[in-house]
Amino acid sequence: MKAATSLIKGGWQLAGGHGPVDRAAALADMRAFVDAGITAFDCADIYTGVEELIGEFLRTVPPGTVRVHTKCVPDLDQLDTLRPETLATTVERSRARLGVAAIDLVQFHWWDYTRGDYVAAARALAALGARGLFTRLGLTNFGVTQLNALLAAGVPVATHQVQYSLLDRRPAAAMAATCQAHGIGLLCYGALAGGFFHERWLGAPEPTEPLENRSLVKYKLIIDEAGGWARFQTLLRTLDRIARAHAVRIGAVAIRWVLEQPGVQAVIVGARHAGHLKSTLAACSLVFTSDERAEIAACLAEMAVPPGDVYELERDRTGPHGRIMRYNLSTS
């Protein structure tokens, strides 16, 4: 059984990219996360107005009650002539949004290997941590091998934010290993495929463009590398099954999988409001039986894993998954 600190409040999906945002319910949301015990708040610097959002509301709670997690994403086109300064100005930017003293967990992402210097860029950005700017450096959507020359390069590592579903099994090749041998923590978002794990999917017909929402579009493409919808809509019939019997919901049972998985430490939900709270909160107490693990490991055998290392499909930016990016947000 794990606690509600295994689950961490995600941010995206405040950033207006899912509709319009309600900022009194979604500060009245953040409350009842935290009296929920779900303590932790993930965002990012590139996340329009959610900084700002929580440290309005970490104004209104005692310090320490809420530990924030936000990244430090340089722009692409930043990123050949990226100056330590530059990532001060970001690090600085983003207490002054949060209106804290130091961040609890900064998490870099770097864009493209192939440009720039990335192994500089986070050492000057560990530097920053160690002037107390931050508290704990961690890393977002990187490769095994690009981990390994940070780990080589003295940058301390502290987590790992990744992609990591029912759906997306890219972690379990080789960086759950790499970062378990580490001490890395693996912080895991998409558990929910984006909201496809759900009850009002179970039966669906496949959607079609446009989807309502950019996360819809993101989690659809993952959907299609597994294995398209018909292959979907029976893992949706297992997990339906196994929740009916547990008196919870599909997404419970998603999330489960995801918690019990080697090297993951917390999970992160990207709830727009708490509307579902209850049920998110079902998957820490949730405990399979060894027929309901069979059950899903025989599903899993008949889907395919999107291929590749973490995040490399969404590297490419001619092919569907890195054209839905967007890469210069930070200076915005």
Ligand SMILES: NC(=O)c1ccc[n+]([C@@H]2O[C@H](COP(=O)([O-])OP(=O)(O)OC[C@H]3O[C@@H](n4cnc5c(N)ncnc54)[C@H](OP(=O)(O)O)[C@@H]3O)[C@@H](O)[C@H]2O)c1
Second form
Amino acid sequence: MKAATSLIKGGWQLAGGHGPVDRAAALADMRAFVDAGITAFDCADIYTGVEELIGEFLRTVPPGTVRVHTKCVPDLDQLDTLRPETLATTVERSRARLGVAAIDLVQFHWWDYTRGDYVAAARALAALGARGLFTRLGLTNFGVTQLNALLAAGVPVATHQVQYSLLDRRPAAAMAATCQAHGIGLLCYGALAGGFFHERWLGAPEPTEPLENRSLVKYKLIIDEAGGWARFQTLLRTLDRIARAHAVRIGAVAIRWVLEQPGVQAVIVGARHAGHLKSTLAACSLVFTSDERAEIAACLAEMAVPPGDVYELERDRTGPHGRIMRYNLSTS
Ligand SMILES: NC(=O)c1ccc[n+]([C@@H]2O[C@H](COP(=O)([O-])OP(=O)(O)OC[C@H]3O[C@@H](n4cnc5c(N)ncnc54)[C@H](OP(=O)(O)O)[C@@H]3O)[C@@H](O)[C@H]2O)c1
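Following the display of the form predicted on its own, present the structure of the form predicted together with the named molecule.
Below, the chain from earlier opens the complete complex, with every other chain and molecule after it.
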């Protein structure tokens, strides 16, 4: 049994690119997540309008009800000249949008290690935490080499947010062990592959562009890296058999698998609405049999792992993963 606290409500799906956002419905959904025991919300300075929306929700609940995890994602165009004051302005802006005295977690991202000084920036950010602007410092999408450089520089890293799923097992290579060795919890996104781990894709033909939303565009590329649509269908059939045996949905099986990986502290579940909440919660109580674990492992053995360290593919701005990203959203 895992507690609902090992699940985090993701906020990117409310930032645009996933259909219109109905503010009243989004606020009611937040309440549904909290009532279900999911009391950590992930967002970012660059998720347009989401910090404000969470701030609006926070005003309706007693202080301390929700832990907010935001991010500090300096623009690519700022990296060469980034100053500590700019980081301070960004964090202050997040605080104001959220309406909190101290943010629970600020997760630091750096687009390009060849630009500017990410170690100096992380130290400057940590100093803002020490001043009380936020409680814990996390990272997102760092490589093992750069994580080690930050640790060597004395940056206090509490968590690391990375993509980790049945389709993307890159963290298992070295990142998970590195984080475990330093007491850094992995907070994992992509567990549902943006909605691909759902019955509606079982037996469905390979989707072609244009895909319905930004998540599907992003994770279809990961399906391709993991061996393509036919192998994904084999995996889905396996997950569906397991889901049926436990009277849960495919999504619950996909989330549970990630929750069980060494080093994983929590799974961040993207939510455009609360419609999948029951299935999401079912991941907490699901227990695989040893045969089921073996079935999943056999399926994964036939699939590829996307190459490189976590987020290495995505760092190539000329490649398919990097081309779909937006790099200058913090100040725009
Ligand atoms: N650090 C980063 O670079 C980064 C990158 C991406 C995301 N994130 C964070 O992670 C969060 C999650 O995003 P993600 O990209 O990882 O998406 P995800 O969780 O893999 O997929 C989310 C989508 O899956 C569907 N879904 C939700 N619950 C489900 C369930 N129980 N069963 C089946 N399908 C379900 C929904 O799609 P439908 O509504 O269409 O059914 C939802 O929009 C984001 O909101 C954000 O906070 C961080």
